[in-house]
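Quick heads-up: it's one chain on its own, the form predicted alone, in structure tokens.
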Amino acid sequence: MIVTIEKLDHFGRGLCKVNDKVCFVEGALPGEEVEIDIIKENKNFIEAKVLTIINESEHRITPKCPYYDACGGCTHQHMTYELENESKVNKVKELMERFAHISPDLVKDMVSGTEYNYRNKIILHGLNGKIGFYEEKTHSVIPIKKCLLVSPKMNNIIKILNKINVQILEVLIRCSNDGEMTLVELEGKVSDIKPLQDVCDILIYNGMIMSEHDELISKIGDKDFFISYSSFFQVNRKVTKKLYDRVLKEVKKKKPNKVLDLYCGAGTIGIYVSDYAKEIIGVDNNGSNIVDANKNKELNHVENISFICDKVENKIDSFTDIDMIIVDPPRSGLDTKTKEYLTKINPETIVYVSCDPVTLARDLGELNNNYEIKSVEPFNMFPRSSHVECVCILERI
């Protein structure tokens, strides 16, 4: 069958009609006539492959990974950049104008940063031998030398890796975002310990601290910040600090009192922009993340921030003469106890950092009764996925 593909999707895929249902087309291109095989097809909607492609895109690369096809880690790395970035914004748009009825003008062009080496932050498994990526919905570990996301660096610790694997179960990577500082945190069984130890700044081995520390000192602007194996810190080196500038335009334009920073991690958005409020309070529920708080607030010498280890749903009820809040929550976006109290906390701004617009136009259609979104702006914090972050401005009506 041949079709022609209208657009793509929000997780990349071409899409198009076949007998009148929506058809989604792994691999294929807008504007590409392909020839294609049906895989999987259900009352609404149906699956397909390419087979052939009879008239190409002009934003059709050859993907630069050798384990494109079976990783599944990246999904965009068969068209442009430019593409990509431009289906991002799309998918922002549409997503805000189905379900927060948000004009698409509010969404701003995308900022990013490199298509590659960005990542401060990688996980390997192991299996028989073998380490590297879970193949696309499955268990079965697809063996790498090296991965196009992640630093030289980092790319020789694998190499490494690879050579001293008896029975490597997992291994956590992470670099510092100027590429020089490495941490390794490493379970399983090795043939030779020393090769890492002679490469890594920190290595965890089986849970034995086998280095002087066990966290890495990261900079974003001119802020430094402890980073232990087990903490949340954003992955993308270079794009994380446009992201951060951002919310801190808000709040140096708005100069807040007393600033609510929910679901904080290791305080680095509340200690990013500490020096244009009076006041911030953090909220986590995972104690290391406070832990390592309280480490930066000391690291960078910050007096007006406080931290809370506990579930931002249990607190949110307590909190009273709040300028601003910033919200920085997981995929699964805010829970309805939360939505609630940040009208009833009612601050004048709400700043809205989501990794997933999905979740974030949901909570946005629920919000925009008592609040005014003033702009949504996209971020690629993950180039070559599908994958696109958000910030939001909201200011009280």
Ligand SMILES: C[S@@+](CC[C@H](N)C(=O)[O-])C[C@H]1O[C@@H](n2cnc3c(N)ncnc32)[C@H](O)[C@@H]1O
Given for the second form:
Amino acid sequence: MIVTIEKLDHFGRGLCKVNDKVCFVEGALPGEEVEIDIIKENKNFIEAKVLTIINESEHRITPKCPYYDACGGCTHQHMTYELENESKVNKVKELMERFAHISPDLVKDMVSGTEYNYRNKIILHGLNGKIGFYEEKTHSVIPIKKCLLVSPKMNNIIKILNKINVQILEVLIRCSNDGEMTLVELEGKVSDIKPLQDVCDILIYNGMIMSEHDELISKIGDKDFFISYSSFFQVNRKVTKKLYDRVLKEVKKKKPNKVLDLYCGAGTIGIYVSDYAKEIIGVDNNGSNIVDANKNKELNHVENISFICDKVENKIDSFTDIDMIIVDPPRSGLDTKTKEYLTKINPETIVYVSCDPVTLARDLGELNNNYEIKSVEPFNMFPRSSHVECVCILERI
Ligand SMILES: C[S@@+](CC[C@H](N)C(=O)[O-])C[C@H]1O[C@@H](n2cnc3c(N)ncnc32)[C@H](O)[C@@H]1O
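So that was the form predicted alone. Now I'd like the form predicted together with the named molecule, please.
Next comes the full complex, this chain leading.
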């Protein structure tokens, strides 16, 4: 069957209509005429794969990664970066309009960085002496020699891991945001640890620190941040500063007295904006993040910030006289109690940083009785994947 693709869906698949049903075509691009094979059909939708491309889109490119088809980590390498950014902006517009009745005009242009060489963290798995990523939806390992998303120094570590005899269960590789310092945390067995010690700055081997220290230091703007191997740190070493600068712009504009930084991770956003608020309280439920947050407070000589290690939903009813609340929850978004108290605390401004526009739209749809949505700005923190980060500014009505 031959079809013409109308647009991309939220996961980067081609969309068209077949038998009056929505049809998702993996790997097809808007405007393309393709011959398809239906692989699944139910009463609401059809899934199909491309057999032949009859008319190719000008946005089609050859994926650079040799593991592209098997790995599943990148879903957008077959299209130009321009189309990827455009389709993610459209996805944010559609979701905001559908679930929160937000005009598409309030959704801004994409803020992006480089399409490759941006990640400061990856986790690889081992099986039978090989290391690599898990194949999509399975635990079989796709052995890799390099990953285009990570920094050159991280790829050098992957090269060494491939050279030594490894029986690795899991290896975490991180680098500082300038790409210069590296950390490896390895669970498993290697024949010789020395080549690894030679290429990384920090090595943690089966829980033992094999280097002088165990924290990376990364700069964002004029602030320095410790990141120990178990703490949260935004993965895009190029776009994080742009995202933090957007939050900073709002804090500079409002000059709030008291700010809550909810889901604060290692305290990075709160510390980044601390010069422009009187007092900041950060909350995160991960002990390692809060240990690092307190170290980061000292490292940057910040005195107007304090941190609480607890679930936001356990603490949210204890705050009063707050002018601004910054929230940066995990993909699941805000829970019901937190949303209820955000409106009870009634700050003048809420800055909502979100890594999932679906839950962001759901939450905005509930907050917009009391808050006016001023803008939603997409940030391409995860190039070559379907994910997109957003910063949304809400002002009390
Ligand atoms: C997307 S990260 C944001 C981190 C930080 N704002 C940053 O920019 O690095 C989400 C954070 O929420 C924390 N978290 C998840 N569920 C939580 C909860 N119920 N209460 C408090 N913190 C939570 C995680 O530990 C993680 O650090």
